[in-house]
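Only one chain is shown below, in structure tokens, and it's the form predicted alone.
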Amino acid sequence: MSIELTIKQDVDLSSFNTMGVSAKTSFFVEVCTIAELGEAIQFAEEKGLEILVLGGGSNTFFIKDFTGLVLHISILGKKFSSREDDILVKVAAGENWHAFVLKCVEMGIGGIENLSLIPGSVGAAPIQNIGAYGVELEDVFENLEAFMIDSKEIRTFNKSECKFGYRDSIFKKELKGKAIITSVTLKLFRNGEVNTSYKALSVLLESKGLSKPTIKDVSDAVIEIRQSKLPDPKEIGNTGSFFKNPVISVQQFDLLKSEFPELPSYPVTERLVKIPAGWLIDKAGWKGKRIGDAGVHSKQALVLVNHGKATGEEIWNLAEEIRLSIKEKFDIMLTPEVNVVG
């Protein structure tokens, strides 16, 4: 074990998760290099400890304490490589996602401006296949590198190998707990068209008289929309969207539409339709509700919040009540978008 690697015991994780719930981990280590990552994993294996990888903590929800080793990924670095038609950007997993987006916007590099203000680290982005306002990570994805726990080697994954889906990837399923993302490479552009297909985005841009918006115009508009809807974790604990937007069959949608004519939807395929989970939660009467310090945000029902000292268990109990009520009212079972620990 190198001297540089400092492993702490019984660390409180309140400041390492944006929901701000109190949870402890048996062991905690911050890794800044691939070599340190390898040593940390060796330590965990020698002690027989379960490993939890933590980046920005914006998509991790703790119900209770974690009896294992938390790896806080702090590997940093960015490399820009210009090609004839595009720019490849290799970004280390520990970089802050939004700061990276703003850097690209500042440099006039486009492709991810619609993903502005999404919290978390770069390494977490492919796991969730993050997406917003008409763009998903897979749209600009080239490849990623991951440390394979079994072989202790770095493996490169192309887009097809990542098995991206809606807020999903191979790293949430077959490779969960088996691979740790260390860097992500994206294919971006300097002179491409911006994506304004998302209605709320195009409406805001038009209201500002921006008929030919720039990359920065789109980024600024996305930030404005997100700030108007979503609470700042620095002001009130939250993990952003707590639930996935459910995807249902056209047949089920037609039945619901007959009962709820105002039900919004987004086509996925000829047979599948996506329904806004926030609309369902709002319609079921949960928007703005509070039970103790656990609550549903008053402006966006998809966001559960910690008003101060709610425990992970209290917030989870609220989430379960919401899920059951949505199932009873709409016959749809919501799925958490957050990574639940405990």
Ligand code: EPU
Contents of the next structure:
Amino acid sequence: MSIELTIKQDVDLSSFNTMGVSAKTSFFVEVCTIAELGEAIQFAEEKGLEILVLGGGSNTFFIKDFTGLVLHISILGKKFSSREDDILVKVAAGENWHAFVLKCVEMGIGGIENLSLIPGSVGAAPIQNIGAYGVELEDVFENLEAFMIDSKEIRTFNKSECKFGYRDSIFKKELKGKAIITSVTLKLFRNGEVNTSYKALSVLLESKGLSKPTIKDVSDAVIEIRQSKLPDPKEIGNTGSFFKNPVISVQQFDLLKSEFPELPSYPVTERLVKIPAGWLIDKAGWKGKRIGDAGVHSKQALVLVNHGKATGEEIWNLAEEIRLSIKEKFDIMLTPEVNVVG
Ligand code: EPU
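Moving on from the form predicted alone, kindly provide the form predicted together with this ligand as a structure.
Let us now look at the entire complex, which starts with that chain.
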């Protein structure tokens, strides 16, 4: 039986990207079921249209208009299955990530409390292996289901098949544009340990006298830290971290450290070190700077903001200037963390 899909034309995406830039898509469709997803893909194939999946639009940055079909995934649902030692939770891709985290916290289910307040949808979470305050999605990941565009079948991916890395997965590489995530299953717990390994988090919890923090304490603390540094997209347009934290060789790090002894770092392997791009951008004098309505956030230099009417191109030009200046000052080329369209 054929489904009646409402496919709109020339849709403004200002309210579908948290940077709040004005960009249009030639075609737009909201899908609420897998059957609708199949129909929408068939439409795109018949018309020869490129497909762009948008969840919350919190990690997609439009430099200009998109000439294909935007698929807004609104598939909803959650299923909790208790096992002896853990709880498997299957969540549909269109659910809001933070609302889902809060639901788990309220139910006393742990594992993703450190990932509180990350904007976006559940389906987007595995694509960049979201991470914050010592936890990455892969730490609690069991499997996911995706609609494969070529075969039109649902395929299950286990953890190793997802090839997770730092803000990375197979869905950003080999399977980019080939698979659409429809649900994610996580392995969570009721009586596990909370993770307070991230310095800013443990410092805040200690200052509150919480020596044995609960899941809710950790979630509240993460929310407090994020709110103090990261702008709320409802108030000021942004896509969170605009760049990835660069991973450099120990040799290059030692050289930089001798020049900038206060440079923070996180070990990756014996030979590689990750350093905060926010620190580099801050040190290069960009924090709080503004060119027209395109700006660098005043409390976290890794976040580019739209003060009002900045265009995608204006923000992209600012990003390019920042990249050049970081290359010149530190000999490091920053790469975008956001998914750039255009
Ligand atoms: N820093 C500065 N100046 C700045 C920003 C940061 O000196 O303007 C320094 C901080 O003082 C700290 C270090 O850089 O020593 C790291 O800063 P922070 O703890 O804020 O974390 P981050 O490395 O800048 C990453 C993620 C965030 C995540 C936080 C917490 C990336 C690209 N970003 O930021 O993720 O919330 O860690 O875990 O990995 C996102 O992906 O959108 C995001 C916000």
